[in-house]
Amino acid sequence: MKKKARPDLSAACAGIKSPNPFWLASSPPSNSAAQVMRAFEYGWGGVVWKTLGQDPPVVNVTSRYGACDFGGRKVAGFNNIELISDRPLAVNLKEILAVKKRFPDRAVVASLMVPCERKAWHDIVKKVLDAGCDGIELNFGCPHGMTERGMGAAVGQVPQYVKMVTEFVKEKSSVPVLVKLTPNVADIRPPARAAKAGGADGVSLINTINSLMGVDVETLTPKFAVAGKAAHGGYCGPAVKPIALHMVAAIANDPQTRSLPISGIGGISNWSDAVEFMLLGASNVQLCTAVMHHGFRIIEDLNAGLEGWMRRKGFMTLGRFVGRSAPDIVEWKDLDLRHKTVASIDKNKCIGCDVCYAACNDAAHQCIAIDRKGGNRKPHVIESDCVGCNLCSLVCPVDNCIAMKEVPGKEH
């Protein structure tokens, strides 16, 4: 029997090739050659080196990480106030050269952040090119610490600066240039358009979101404080995924940036998360928080899961499905007002917990009732009153107990 061909996981984002679409994002896991080489040994396709700046290196603080847990899930949201690399630039450059020499087939991208001066950018671009990097990522997204120095999100929030600095880099770069965008804007499209106007070969998004992790109500001290004081940091992890997907789709669907390659970032924890980003337009994806939580070995599940899904769907290359779902993201005015669904409760699965009843009656449209005669505790839907809001199905603790069934719509 002839063996079936395996799906090809190789990716190309803005001309930067890698054996699979999974890169380490610029972050603590990509801080040194020892880490990156270990990641590549496990099977990661590429890395964006932890952001490099000028010497002398920055000085970081402790503590620098915070997290929020939800529903028993650890690190549902993750916050950091860590700055760019605090290691000497020469050391990083030497290690990039060593990594690329040992792993010539992997993508090694240098993340950069220096002041908005043409010479500063020209100087550091030459240095990373001499180190053999395959691409450059401009960090216009970091929302803390570096913004106070006129870098990071302080650049990314001003389209004119995005265009200007991108032009500085493109004047000297012989490798593809990605612009990493900040989500701390009202509309992600203007900075993406500015990056394209400046000559960017692609964009990566999202960087982290401005956040504070809370206050200890017993001590009245900010959580994860530094000597009792806290500064806003960058929020990431699974909790930010919907925001990231929205912004990726916005760029993929914008007529002015539709052709711009995208490297997707934000809350990716497993292979299906990655597929969602790619269906909405990302050519590849970058991970950070999931690696900080579970380690480099998650790449084994990422590769296996993606390959298995592609095989089931009949996709032999990534290009067959990248962007496939993006056209289905439309403006509200383009939604079908005649489409109607109502809730349907499976009485065999219902445990009589009353959660859907309370949610519907107190917070939705009062279309779930319970006939309590004879000790009955199981609810039923008053279909004529149901507006199809989905709330009951979302709060139900039993999988597939409440489904939204489509019914003939009405003309408006």
The other form holds:
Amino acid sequence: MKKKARPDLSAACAGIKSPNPFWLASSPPSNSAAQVMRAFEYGWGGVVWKTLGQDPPVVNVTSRYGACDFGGRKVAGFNNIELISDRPLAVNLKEILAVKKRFPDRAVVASLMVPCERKAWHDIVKKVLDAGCDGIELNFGCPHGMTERGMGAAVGQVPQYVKMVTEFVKEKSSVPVLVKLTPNVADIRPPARAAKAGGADGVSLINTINSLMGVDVETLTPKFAVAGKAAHGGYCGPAVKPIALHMVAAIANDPQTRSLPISGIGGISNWSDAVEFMLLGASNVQLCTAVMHHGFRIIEDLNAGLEGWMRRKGFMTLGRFVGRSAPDIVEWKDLDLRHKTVASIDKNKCIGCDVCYAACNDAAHQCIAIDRKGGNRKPHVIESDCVGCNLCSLVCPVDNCIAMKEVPGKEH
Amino acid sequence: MTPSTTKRVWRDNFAELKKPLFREDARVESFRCLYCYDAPCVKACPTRIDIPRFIRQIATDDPLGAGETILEANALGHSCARVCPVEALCEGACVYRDKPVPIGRLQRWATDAVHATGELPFEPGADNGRRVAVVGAGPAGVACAVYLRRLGYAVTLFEKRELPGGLNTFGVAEYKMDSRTSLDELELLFQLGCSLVKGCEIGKDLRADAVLADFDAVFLGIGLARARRLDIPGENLTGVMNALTFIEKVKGRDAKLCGSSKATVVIGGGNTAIDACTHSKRTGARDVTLAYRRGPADMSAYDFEIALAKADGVSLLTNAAPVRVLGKSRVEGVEFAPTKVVAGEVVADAGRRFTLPCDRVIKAIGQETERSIPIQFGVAIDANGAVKVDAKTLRTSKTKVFAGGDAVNGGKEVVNAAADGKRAAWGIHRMLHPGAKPGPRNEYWVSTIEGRAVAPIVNPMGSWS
Ligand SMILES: Cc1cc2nc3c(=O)[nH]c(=O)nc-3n(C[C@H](O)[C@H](O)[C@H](O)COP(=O)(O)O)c2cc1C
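Can you return the structure of this protein in the form predicted together with the partner chain rather than the form predicted on its own?
What follows is the whole complex; the chain from before opens it.
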């Protein structure tokens, strides 16, 4: 058998290099040297340290996390009301230094959040540069707690502040600066443009989305409460991926930020999620919830999955596919009205659950019927009525049983 | 055997085969259900429980709602969850062929939740002034009584035995359901207010014509009280017994049974024969042989039951017809003739004989109706003794008498009896209140009698566009 060349997984985001594109996002998994070193032993490419602030460190509440389950599976969405690092700055800096020393080939990025004053930013930038970090990430995204103190999303939601603070940091930083954006805005492009205008080397997104995890219907009190009360938190995990993808693509396609490097974050659970972010323009990716759920070990299947896919596709470097799919994201008005598909049900694969039948008739366009002659329970498509909405194929539990096949469309 | 070893026999050998689901499994399994539109599992259930609906209720954390869905359609849903041959019914029909959704165990999850509250999800109907007698407090009779109470009838159950439940209490394989569970179920159901007259046998303690005179209607749920006989020499020897008598003793945890037989021959090829075999094995019989007149393919026992017997170490002897039970006062063996099945008929080899030594013979060759009861009530029976009924209403040849369950169908599952009881209750109601509509409180279960047809989707506006 001919031995195929191994794809190169090494990544560079805004000039920050790592042996693979998978970084731990700034979050509990990146809280301490002990954790980060273990993650690096497993093979993680880089880390964005849990956000550092000024001393005295913040005090966190208990409880801090919440989750919503779906379809019997745990943690479809994850929520937190945690603040930034609650350890003294000096301890974090010492640990960053130790990590960088032991793992010189990995990316170690310091995430920062201090009040919007030039001096405060200059001071902390100097300290993390001395600790040997490869890059700096500005946390303008944290949507809870810190915002009430005029930091995090309170900055990220005002493009003018984003630009100003980025400038403060760029005045002192000798390493690349990423601006981490909040998704809690009507349009992600203005803050991204502001970051660029302030001199940012790249943006990372998304941070968490404002959220409330629910109410316990037995006790009538908020779920995951702190002494019976709950504050809104930040939502992340698998449920937020489409929101993050949209924002990544919006920045990648915005003429004003088109070549701005992006570190993609939000709901990445596996290698193919990561590939999707990269196809839409992210140079690398960061993960939090998936690690909080399954631990550092997932890096093994992330790397293996990515490598296998690259080999199958013939991509020898990440650069060959980063941003490849972004141009196909367009505005609605640019979609082709002549394009037409109709559903087609593979009778051999169909198990007769009729889920598509109920969905189409009750909730879509009434073009699936069942001919019950001879005890048949398998549905068929009335092609002349089918509008090609996809619903049947989305609800069908059998892979590739309902295909949307292209048919000649008409001019409008 | 010492008392402590016999105790261990019950604990270890008769522990439930299908354990209750863990909460986590109930969650995962309930989410596997596809919520089929015209679900085949529902059609496979004689009581037409809306299975996708109750499973969705479990999935969405409403086990009591699920229990209500079940018990509306099947008053005996709690025991059926344990005793139904789900492999041949709902689960066998699941669109997931390889690994069906464990409907039976999910059903148990829900009815266990109802039982934990100690309250039924429904109440008796407003008293309508009419009285119905139910003869036999087995599954058919109890189901009929429950639905009659919901319609507002005063119901009196007449039961020959000292405990209600019939086969559910006395005849179900112990590792499927113990008597206690059956009795608990009845206790809950009787909260609806049925009067139960125990130890009362028609013809002996009570005359049929008195019942006919006293009540507005009668339901016969008398089951198959008479065991068929082999009619061969030696059948009356000590050590020859009927399968149901034997199983009842095991279920009664009669300590004398343990180790009482070294070699048992069970005669028959149905599910009761299997139960007799496994219960023999599990009470310490070393050699247990199931002897059946026809070929293995003709056995009426379910495949999974046969597999269970084999796993217990039971030997299968097929194409063997018993001709004589051997022994002086006690059983010492059975003499068999090899058989062939020719055009559906069993033909014994005239010349050849062989003997199987044993110390116990258990007959599981079927049960029949106690014909004297339908005769006393003056209702027609067929050649096999089964009570003749109108399929839709379960009314017998006599206007005010209805019947259902084994006495009518010749011996099926508990769930069939439960379905019959429900159907007959509505039949009785429609006889006494011609043209009656169910009303909001009874609408749902009445709709399950014929099965709620999945409406073909039509557009009342004519066209879609
Ligand atoms: C418990 C928790 C704490 C977090 N703390 C920080 C933080 O200190 N700084 C920061 O920039 N982002 C923080 N985040 C956001 C994550 O870095 C990440 O942007 C977000 O969780 C989306 O990624 P995911 O869907 O992979 O979790 C935190 C997230 C969680 C769940």
